[in-house]
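The chain below stands alone, shown as structure tokens; this is the form predicted alone.
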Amino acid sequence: MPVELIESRTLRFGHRHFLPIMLSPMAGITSQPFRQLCLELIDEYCTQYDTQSTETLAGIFVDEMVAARAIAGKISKVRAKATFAHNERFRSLQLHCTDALWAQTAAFQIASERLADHIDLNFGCPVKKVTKNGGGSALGANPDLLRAIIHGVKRGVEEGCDNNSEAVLPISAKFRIGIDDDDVHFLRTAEIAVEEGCELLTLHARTAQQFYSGKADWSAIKLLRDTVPKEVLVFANGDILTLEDAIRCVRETGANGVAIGRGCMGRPWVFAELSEYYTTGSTFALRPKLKEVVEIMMRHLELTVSWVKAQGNSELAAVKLFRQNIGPYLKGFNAKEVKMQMLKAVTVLEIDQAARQLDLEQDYPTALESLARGRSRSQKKVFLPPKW
């Protein structure tokens, strides 16, 4: 049914025009293939758009987070891991610095040797790998380093494109609210980020020690887009799991765009339910049966395969990669015993077989609709470097 749109049908970030949509970049999950998919989709689905021929882009789709020193250093392992596919005309790409210097270099090198398109700059990560080396979430609270990896990321960006403002790569910031209830420091980050030449950020309305617990706090979005100068864009992250929750949070909010997570795992097609809404006002909810789903999944683990094995890597390696798909998109059917068996198979061949043995005819489990995917976890403690 056709519904009034909520303001911003298309905005300009750098020197595109994108739907308000991203995919936020999750580790293991947000990889080549994944991103492949969504696109795919929105080119199956979408009555009005055509991803590969309108000139405003499909959205803002991040790959998984890289290291700024792997990138840096030339790591043909990463590298290989950084790559696109053939129907991204944007690509966008994740870096994690610790360091000012790395994080210069690293942003030097994607801009010189034009390994992508945007930087997004991690510092929302809460995971203890993460933080405790400085990483992530735990920038926020150590000022001084975020802006001064921020500034060398934009400084390098520029050299790299020979001060062609043309050229230059937009970059953009995610970060969450703060450490903990006692720590709030996302206004700060945000001030820090847009005097170091961020065009876009992005806030997970949640505290690192939340972890991905609880429930988020939209009321932060719309306090950020309230402060920060109206031509920086504000994208909203937290709890947002459907295209009804997309709608909601922007009005909420008054956020430029939503920015999607653990709400797409098991569901690459809410990119396309959004870029419908975006582009015709239509507010459709595909809800495939499991038939739909699987042959979704399939093709999933088929460009994983392909995708793998282009690095050199087996189809063992690729499959292993995959599984961790494999309870998202069938949660919620009547799947259990063969979700069992897919996740111990180790070729493709196995996970077909299992697929077999499915009733495909299942409609799609719309009461788990709302329901977070991936690790929920609870509140965790959050880990700093010494004297942080």
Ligand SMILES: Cc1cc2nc3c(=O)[nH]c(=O)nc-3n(C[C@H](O)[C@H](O)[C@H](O)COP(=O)(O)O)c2cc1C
Contents of the next structure:
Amino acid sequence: MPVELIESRTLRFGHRHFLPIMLSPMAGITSQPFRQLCLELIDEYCTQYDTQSTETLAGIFVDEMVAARAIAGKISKVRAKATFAHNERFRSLQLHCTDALWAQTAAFQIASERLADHIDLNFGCPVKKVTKNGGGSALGANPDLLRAIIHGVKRGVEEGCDNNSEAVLPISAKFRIGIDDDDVHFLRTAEIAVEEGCELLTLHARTAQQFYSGKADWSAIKLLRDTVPKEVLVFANGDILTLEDAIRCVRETGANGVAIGRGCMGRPWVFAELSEYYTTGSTFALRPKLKEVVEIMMRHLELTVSWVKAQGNSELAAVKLFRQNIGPYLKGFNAKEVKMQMLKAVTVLEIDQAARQLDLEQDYPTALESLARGRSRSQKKVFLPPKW
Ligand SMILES: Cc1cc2nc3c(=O)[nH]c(=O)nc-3n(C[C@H](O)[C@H](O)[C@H](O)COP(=O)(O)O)c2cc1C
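Output block for the form predicted together with the ligand, input the form predicted alone:
Now the complete complex, all chains and molecules, led by this one.
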């Protein structure tokens, strides 16, 4: 791959340079242990790139969403979860907001207390308990409140950084195409977001009604890229599971970068594959044997336990939280019974003992790599507040 292409793929966002890669925020999944692991794997597998010393950062690895109200209200349990690892040089926090004043207060606190280096705004969550209170994807259908929230966040970060423009945290917005096929409003959302100061837009190219089902409509991403000013970054999201998908999506849409969600569940090394591509041009696929996958999984578990314990919770709580990762790691391997044992385990030792029964020499099930993982349920009714 020519060097020019790779250089042109380095993005500038908020006074920093990045590879064009994003870990798409996922509640319960993209918390500190997972992000730390993704960065460790980039360092382990990339031949010419190092997350700690290279000026260009490895990408934007976004924490799971946090309620602005909880940050603003200084709810200690919530703040204790929104932590970052020592190897995260750019700390991205995602806020979900339902009210402009809370949003502004939360942004002010994040900026003034230096809780993060970037705020991403969640306008895409389709879950009932979020949308029925006017948050997540409901906001695209209420342009005045959407504008007020982004405006509040921008003011909050400016005031929190004493209007020092070099230090002001960049803000970004993540949204869907619309509520359903009859209410498609992503271009309006984008226009408002840009007018109010978002420097980066991530489009999950589905409607809220689709939830995670059906196919993401990448043509909407292309339309967004063709519509918003060039200096605003557009990240593509939806059904980008592998490096090949990422390359194809960027080629088809012209997006500046790719945001990977479910594709990295059980495959956190996908970011190493992307980083290697964007720094050397090499399209290598890691495809670790089961032995290596189990090592990565156990490291993920170890990081989860120390993170959960640091919040004052037990090993059992960590093991329970970790369970959702076991299926994705073992997907496609001959590991059915061991997986069941692991899912019932209540200690790390039990998971470790179960892993010892596996035939660790199994090759990576390549055919499954590009199949959807995580949630892909059917369409759902979107609940909006009354008179929305
Ligand atoms: C379990 C789960 C949790 C999610 N949580 C969030 C979240 O907190 N914030 C958000 O903006 N999107 C969230 N998403 C959406 C993803 O970030 C992403 O937009 C979506 O999964 C589509 O991308 P993908 O096809 O790469 O998975 C979540 C998705 C899943 C599957």
